Every structure is written in structure tokens, then in C-alpha cells.
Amino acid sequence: MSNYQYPDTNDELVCKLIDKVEPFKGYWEKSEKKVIDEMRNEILKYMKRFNIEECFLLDAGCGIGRLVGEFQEYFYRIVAIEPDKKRFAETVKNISNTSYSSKVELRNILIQELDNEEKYDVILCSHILQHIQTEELAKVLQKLKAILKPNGLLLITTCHSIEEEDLYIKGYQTKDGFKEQKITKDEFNILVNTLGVLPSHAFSYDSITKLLTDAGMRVNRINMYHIDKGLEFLNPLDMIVENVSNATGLMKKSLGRDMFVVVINQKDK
């Protein structure tokens, strides 16, 4: 059983962050739903391409089980892992009484503790990489490669740095409201398992590509979402802002708080 504790109890800091940076009320959720639809399309394309009828899913860091419910209909078997004990207990509660609970296996473990012998067609890794200590990142990605079938599909969402280099940020509540502050990599690594402060590793376009390539996987595409500045003349609620921000490589690198990465597991040579 994992000793990890997610530092943002009940996602209170995330909610305060959204309230602070969301350019229009309702945009954050709508942008998130658009990414979920893109994930669904990628899953269906993958299944059709390889003529897979019985697909095996891993939700690597399932939180309270939200994405399991979104995608369960496409999979005959699902393993959902969550290292935080409290969030894991909430996942068990949320899934145990559903119509699909019999095909879901829940485990309170870290990604690194998964068995290499168990292989998956599709892996979801939603808002996980940004909270992993930097020295563990390569190990996590190597584990994901090891358990993903050849040509398997890895779907990642994580924080995006609009600068040329990665950023490390901590979010915390003060008497004057929610604050975000740039920190060093060393401070980020110390704060990863500390309650009350939300540390995040924001990856640049180039660094996330290199990390995944170095792990032996191929980045199929990267799209940015949760655009919080730079396109104020557009109304984000009509989602044109999403298309504009992903129109060119330069726009992708300079816009968006989050990124959606579609990865294919290349066959070993």
C-alpha cells in the first residue's frame, strides 16, 4: 500500500486556482470536456485501426475515478490505481455501486509498483506527471512503456510551461487569497508530498517530447488547452480559442496552462 498523500485535499487549491485564472466563467470545464472528447476519439481510432474488440485500460492515477466512468464502456477490463489513501477510498466508494464495477480492479499503489508482466492496450495518465519528483520521472515513463503493448496508446494531460524551459510552481492559500509562486526544482521535489501546498512541474513543449522520446515512445501530437491569457479578444466559451492556440507550433509553445499529449509505444528494435 502506498504512503503517498496528494497535497491538495478535496482539490481545494485547484478550485481556487481556476477561480483566479479562468478568463470566462465555465470555460475551464468546457475546455476539459473537449479534451475528454479528444481522448475518446483517440481510443476509438486506436481500436478501429488494430481491430481490437476487447481492450484493456490502465488509469494510472485515477483520483476519485472520474475518467473510469467516462471511458468504461470501451473496455472489457480496467485497472485503476491511486496512491493517495483518501482519494483511493473515495474511488472505491464511487465505483463500487456502478453497473461497471465488476470489470474494474482498484489498487492503492504507485505507478512504479505495477507488474511489468501485465500489459495494457491504453493507458490514461491525467494530471499525474506534473506531481512526480523529477528524479522519478524517467522511471515512471519507463514503467509505462514496459506495461504498454507495442503500438499501444498512452494519453497524457499535464501542466504546460509557455517559456522555453520547464517551470516549477507552488500554489497556496494566504489571507489575501490564492497565490502562485515560481520555485526551484529542488524545492518542488521537497514539496511533492507536503499537505497544503500544491507543487506543479510545468513542461515545455520540447522537454515533454524529449522525455517521452528518450523513454522509447513516439509523440503523435500535442494540443494545448486551458488558455488563460494571450487571446483575450476571443470568447473562450465558443472554443475558437482552442483552435487558434493550436494552429501552429509557435502558438502551441506559447499558450495554454495544460497540454494533451497523444503517445504511441514504439516496438523495440
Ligand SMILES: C[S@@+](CC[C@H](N)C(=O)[O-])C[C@H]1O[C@@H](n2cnc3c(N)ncnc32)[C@H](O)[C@@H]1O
Second form
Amino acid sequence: MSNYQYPDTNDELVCKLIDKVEPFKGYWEKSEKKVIDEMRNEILKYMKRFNIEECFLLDAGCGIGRLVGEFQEYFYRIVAIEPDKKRFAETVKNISNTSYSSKVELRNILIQELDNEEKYDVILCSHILQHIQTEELAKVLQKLKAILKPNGLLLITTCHSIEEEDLYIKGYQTKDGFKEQKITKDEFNILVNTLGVLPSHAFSYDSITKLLTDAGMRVNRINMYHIDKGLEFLNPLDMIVENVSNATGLMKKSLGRDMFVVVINQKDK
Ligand SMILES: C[S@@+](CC[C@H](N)C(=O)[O-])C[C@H]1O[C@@H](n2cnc3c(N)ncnc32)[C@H](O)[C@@H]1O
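Could you drop in the structure for the form predicted together with the ligand? We only have the form predicted on its own so far.
Next comes the full complex, and the chain you just saw is listed first.
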């Protein structure tokens, strides 16, 4: 059992953030759905390449179980972990009445507490890394490397910094509405355990690449999404905005609130 509590109870602040920053109503959801489709393609490509009929999945920080239902059909067994007790209880409720509940094992633990002996084909780490204390990050990535099978697939979504450096941001509600403010790394590390604020660590293209490479994994590709500014002359609802922002390395580095990172666990030499 974990004592961790996710700061944004019931996702209230993230909903306010989306209302404030999405350039068109519905774009955020459409963009997120496109990433889920890309995840599906990556899973199917992996299975085809290694001639696997069904895989073993870990959803590393499943929230209320949003992605388990999306992908359950490709897996013979699924472990989904969620450290926040309230969210965990909701996941148990959400999954227990489904047709696939018997192949899903839910655990109320942190990524850091997973057993190194259990190895997964595919790991989802969706919107998790931005909420982890900076001194824990390397440990978390080493754990993911340790439990991913050789050539296994790690699919990450996380916050993207459009500056050269990583950014630390807090989102909070004031009487005048939702506000975002840059904070220091030290403040971020305190706020990850403070209820009622939404602290996020936004990674630059280079820093996420370095973190994953240092942990012994290979970044296959990074795509930016949730493009909130920089291409206002394009209608984001037709998604051309996402093709344009991913057209060159330079564009990728300077656009998009979030990123989708496809990682392969290269075999140790
Ligand atoms: C924004 S939610 C994302 C939930 C889900 N992956 C999704 O995409 O819908 C972030 C989740 O990360 C979980 N989390 C934070 N730190 C974690 C850790 N060290 N290990 C596992 N989960 C963690 C939180 O409890 C929270 O439910």
C-alpha cells in the first residue's frame, strides 16, 4: 500500500488548464486521441516485428484506468499500478465490471516499488514523469529499464518544455481563474506532495533523450502534440498543426505542450 497522494484531486486543475490553453474547444481531446492511436500502432508494429500473438502489459501509473480499456485486447495479462489510494479504488471499481477484468491485476504501488523479476513486453507511462521528484527520476527510469524485456517497448507521454532548459510550473486556482507560474526545481520537488496545486516538470527534447539514454534505453522517436501556440494561423482541429510542428527537429523543439516518446529497451551489449 502506498501513502502517495496525487496533488490534483479529481483532475480538477488539469481540466481548468485545458479550458484555458486549448486554442479550440475539443482540440485537446482530439490530439490526445491521436496519440492513443499512435500508441496502438506502435504496439501492433512491435507484436508483428517480434511475431508475438499476445503480450504482457504494464500500465505504470494508470490513474483511473483510462488506457487499460483502450489496449486490453492485445494483451494476455495486464498489471496496472496506481499509488494514490482514492484513484486506485476508482480503478478497481471501473475495471471490476468489465469483460476483461480477469486478466488485469491492479496494485496500489509506485513504479519504484515494482519487482525487478517480473518482465513486461510493453510499458505505458502516460503523463507520469512530469509529476515525479527530480531526484527520483533516474531511479524510476532505471526501474522501467530493469522490468522491460530486451527489445521491449516503452511508450511515454509527458510535458514538453519549448525552451532549451527544462521548466518547472505550478498551476493553481485563484479568485480570478486558473493561473500558471514558473517555479524553481526545489519548489517543484516540494509541491509534488502538496494537495490542491498542479506542479509539472516540462522536459526539453534533449533532456528527456539524455535521461532515457543514461538509463540504457534507445529513443526511437519523439512527437510533439497539444500545440497551444506558435501556429495560430492553422486550424488545430484538422490536426495539420501537428504534422507541421513535427516536420523538423527545430520545429519539434519549439512547439507543443506535451510529447509522445517511443522507447526501445536495447539489449545490453
Ligand atoms: C495525470 S495522471 C495520468 C494517469 C493515466 N496514466 C492516464 O494517462 O490517464 C498521473 C498519475 O501518475 C500517478 N503517479 C505519480 N507518481 C507516480 C509514481 N512514482 N509511480 C506510479 N504512478 C505515479 C498519480 O497517482 C496519477 O494518477
